[in-house]
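The data below hold one chain only, encoded as structure tokens and taken in the form predicted alone.
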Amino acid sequence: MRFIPQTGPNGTHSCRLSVRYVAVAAAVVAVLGAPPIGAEPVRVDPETGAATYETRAHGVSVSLTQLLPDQIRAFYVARGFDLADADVFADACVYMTVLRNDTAPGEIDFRLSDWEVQHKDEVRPLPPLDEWLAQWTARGVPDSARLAFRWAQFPSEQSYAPGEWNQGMLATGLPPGSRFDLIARWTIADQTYEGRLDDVRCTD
């Protein structure tokens, strides 16, 4: 995964602009000049085999740990889903996702609608939380189960001050067995950052 400063706010002095653009250009050059970073798991659960992918840069860390289909089914059946409904979510390549503002120079803001997954040659958005909730309503999932689902999900948008973090389930919407890249975006002080976690594997 690599983090790429993309844009910056307009300054009020041409000298400040020049310094900023030089700094951004240097960062881009540094990234382009770096060798590709493989997405090997940082750890694998010895009991379940679930892999965790993680990266840290610019004071921010992101990690994905796959929740295996049987884990998803057990979690939601215990909270009021029937097995057929739990299967729908279990087959969507779900990850426990953690985003931390460890030491970023300010508050980070993100919206999941700005994140994407690249699967084969296609780049697509992540399935929105509202679509999942609408699907559960249409399938007759009880209110209490839908509430449990909502609270277990990674936030659709959030701001984290330095030292703050959150976690939650994040579905890619891809079929089991997929390999994909996650493209995460957030802002710090009006500057947009993009990160890629490449070649993440979704176990069947």
Given for the second form:
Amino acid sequence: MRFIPQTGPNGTHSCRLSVRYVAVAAAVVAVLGAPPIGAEPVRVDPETGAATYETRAHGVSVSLTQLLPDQIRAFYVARGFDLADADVFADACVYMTVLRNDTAPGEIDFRLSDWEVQHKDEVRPLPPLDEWLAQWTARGVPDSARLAFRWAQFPSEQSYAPGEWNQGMLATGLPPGSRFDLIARWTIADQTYEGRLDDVRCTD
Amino acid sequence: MFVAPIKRIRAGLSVLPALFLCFGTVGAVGTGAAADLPPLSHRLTVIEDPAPAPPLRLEDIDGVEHDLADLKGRLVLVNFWATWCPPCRREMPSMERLYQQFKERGLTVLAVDVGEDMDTVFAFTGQLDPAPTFPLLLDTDSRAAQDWSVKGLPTSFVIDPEGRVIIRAVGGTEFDDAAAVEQLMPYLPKP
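How about the form predicted in complex with its partner chain, since we already have the form predicted alone?
Zooming out: every chain and molecule, the one shown earlier first.
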């Protein structure tokens, strides 16, 4: 798990500058202690077995806790989904996600459309909220149930001042049993930061 | 202003079993033990350029209409929440404590439930300690939440006596924490 600040615009590269960049990059890697580590859960719920993966750096923290398929089904059937419709979402490797600006040096902005999952050497975007909502409309899910779905999801975009955070559902769209890396991105004052949670497991 | 919703008791009881199931499900999500819960925030975000608050006129769970425009001269905490939202549930008792502490000095709390019906909301309130005595408004189609540019729940705003949004709090917040109270104190109407 590691967080990587991505540097701003590049100017004309002289050889000397390149050397300088390499040196700076090496220093950053050294400071961050950055070789990716196969993630181990920070905790496992003793009752459900659901694992939580978490990382924090540069004042921002992100955590994923798998929502087991039965939990997803119970939540959405109680809110007006048919079991068959709830099953569709339950099988999409869904995580309770918390992203928090603890002590970043300013307000962070993110859009989930900038986030990715890496699975079996393939990098893919997260399924967008609009696609889920369109699917529920096509399947005849009641309005009130679609509304519950929309608000229970992790926000599609958001800004957090230091101290602010959200908690919500995030579907990877991967099949149950998958192992994947989550790549989260956000900006602070036009500088993009990238955070990774490596080797997250989706229990089926 | 707010009348205890006695008439909702019978209706609320009928949905309790289903509600407990939902709470059990969501409450177990990612928690395991209380120590594992994400910490509530203890600070508020001051808005640098306060702007007039969007309109807010909704009925509460007893069918009584509340209009933010009628609350000029008071400090108003507007909270968007839902019963299934774990940080919303956790922060609500702190709002009640804050309300009890400062209502005589001009603080009003309006808690706007997003997307649920009155029975669901009423049944939920019985589980809170202390139970909320401020109005619980119903934004059943989430139009108000959208008008206020709410992107995730809970999100709260503080409206000053002139009707401007001066503070926001995104994510669960311990509103009666000393640090948060210190931020609110300067905006309370003078006695």
